[in-house]
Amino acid sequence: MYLTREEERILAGEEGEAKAKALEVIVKVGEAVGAERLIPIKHAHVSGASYMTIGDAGLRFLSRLAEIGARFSVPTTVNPVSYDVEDPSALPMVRLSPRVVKAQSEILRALEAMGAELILTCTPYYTEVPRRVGLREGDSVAWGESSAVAYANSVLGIHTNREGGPLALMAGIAGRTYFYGAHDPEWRKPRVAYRLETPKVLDETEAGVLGEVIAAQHRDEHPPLLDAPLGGEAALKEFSAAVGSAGSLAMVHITGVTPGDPGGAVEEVVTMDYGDLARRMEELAPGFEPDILYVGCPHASIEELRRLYRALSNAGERAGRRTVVSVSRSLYLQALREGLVERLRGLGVRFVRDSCLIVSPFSSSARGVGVATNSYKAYFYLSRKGVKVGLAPIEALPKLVS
């Protein structure tokens, strides 16, 4: 791999042991995939920050990095953690052990010591961070959250590979990543197109199921081109989360959404029928009365909160009391200013900030519990942990409670 003189100097340890080790990891991974050079990044978003997912090994790894003086070279933000750090009791059906609280606190202290901004959300694109960092179409970043990766490439036109949590961490310290995959304009040119024949615009739940279908069918190494009407911000978020959870796609070029000309030459067109999507929706629909109505995987948008309020306002009290929303701290503050938090809390809604039902201890406490959600990603992960899950759009969720 070609390295600049500055990169050689960093590798030689002239900017410290931690930065040298981080760059060494980036170079080795880059060489393994055939990258010929490195590129600077403007931002890193680190996943794998929850103690429930990285355990003691991850805690020791992060603590050791902080001890040897590791510091992020670019603005770096962090994914959700095990619980709401200001209200640990916010999670439903969870009794946090002192050990989990202590370990999670140590993880956050280590990341903060390295210079991370603890936004604790899987939707960094809904925060002020992109504006403050000055992220623009075509910029390269290193994001570790799969749903945010697909959203960045497909909706924002920001370039990032689907990094593992440790690799995004190393890229943030090194300030660089390897030039490969989504950073390469040639890779971003689709060769296979998917066209959905549908009589309607897809809501967020249908968009998530479509993401499952695309992830299962697409085998080309280049991203797919999709021609389908995804209805609004929540549908784009849930579609991105679905292709990242049901598969490993880092990007889908969505006609009318993804910035720029896709370029290249499409070699194959796959036509899909809405009827197939509708049948899969029926399979995933709740066939039970849910104990929890869940919105916010990935963390909820302000538009989802507005829709949820309208839907719950026309429902009985029991539906509100069973509703859980996970949301970023910054969007919670925006909703607070709009009066949405007060109104939703007045209907009995429980807010979880900094965390969610996926990366918290919820799933280990809630086997057999019935959850209805508008999120395919939540369905995908919770159902694999023994939670009974059904899918329905926000407007249909309150109607499931008698």
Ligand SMILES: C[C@@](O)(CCOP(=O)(O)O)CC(=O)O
Given for the second form:
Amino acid sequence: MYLTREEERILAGEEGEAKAKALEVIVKVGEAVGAERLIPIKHAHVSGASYMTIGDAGLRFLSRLAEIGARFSVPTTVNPVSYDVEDPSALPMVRLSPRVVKAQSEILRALEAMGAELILTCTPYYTEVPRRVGLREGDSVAWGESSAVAYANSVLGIHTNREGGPLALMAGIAGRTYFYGAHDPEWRKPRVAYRLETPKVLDETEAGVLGEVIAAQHRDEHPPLLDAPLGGEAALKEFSAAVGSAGSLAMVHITGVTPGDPGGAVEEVVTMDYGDLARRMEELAPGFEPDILYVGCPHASIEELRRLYRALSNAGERAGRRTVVSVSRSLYLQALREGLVERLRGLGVRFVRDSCLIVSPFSSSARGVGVATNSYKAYFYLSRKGVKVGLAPIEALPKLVS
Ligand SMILES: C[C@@](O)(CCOP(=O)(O)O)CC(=O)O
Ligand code: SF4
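Could you output the structure for the form predicted together with the named molecule, given that the previous block was the form predicted alone?
Complete assembly follows, chain above in first position.
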């Protein structure tokens, strides 16, 4: 791999042992995928911050990095953790053990010592970060959270591969990543298009199921092109989350949404039938009265909170008292300023910031609990963790509670 003089100096340890080791990892991974050079990144977003995901081994790894003086070279933010840091009791049905609280605090301390900004959300794109860092279409970043990776590439035109696990962390310390995949304009040109003729604009749950269908059948190395009427912000967020969780897609070129020209390289068109989506929606619909109505995986958008308020306002108060919303601290403050938090809390809604039902200990205490959610990704993960879960759009959720 070609290295600049500066990169050679970093590898030689002239900017410290930690940065040398981090760049060594990036170079090795780059060489393994055939990358010929490195590129600078403007931002890193680190997943793998929840103690429930990384455990003691991850805690030791991060603490060790901080001890040897690792520091992020570019603005670096962090994914959700195992509980709401300011209100650990916010999680429903969860009694946090002192061990989890202590270990999670040590993880956060280590990340902060390395210079991370603890925004603790999987939706960095809904925070001040992109504006403050000056992220623009075409910029390269190293993001770890799969839903944010797909959203960055497909909705914002920001270039990132799925830098899962420690890779985003290493790229944040090295200030670089390998030039490959989503960073390469040639790779971003779709060869296969998926066209959905439908009588209606897709809501967020249909968009999530569409993401599952495409992720399951797309085999080409280049991103798919999608020609379908996705309706609104929540649909884009849930579609991005679904293609990243039901498959490993880092990008979908969405007609009318993704910035830039798709490149005119499409060789195959797959026509999809809305009936297939409708049948899958039927399969995933909650066939039970839910104990919890869950919104906010990935963390809720302001559009979802506004829709949730309208839906709950027309429902009985029992629905509100069963509703849990996970949301970034940043968007919570925006909703607070709008009076939305007070109105939703007035209907009994419980807010969980910094965390969610998937990366918190919720699923281990949710045996027999029924969850209805508007998020395909929450369905995907909670069902695999043994939780009874069904999928329905926000407007339908309160009607499931008698
Ligand atoms: C499932 C996920 O959204 C959250 C759990 O990941 P982590 O704890 O940030 O590694 C990660 C992902 O989809 O990249
Ligand atoms: S809310 Fe969903 S997308 Fe966000 S961290 Fe939890 S599982 Fe991942």
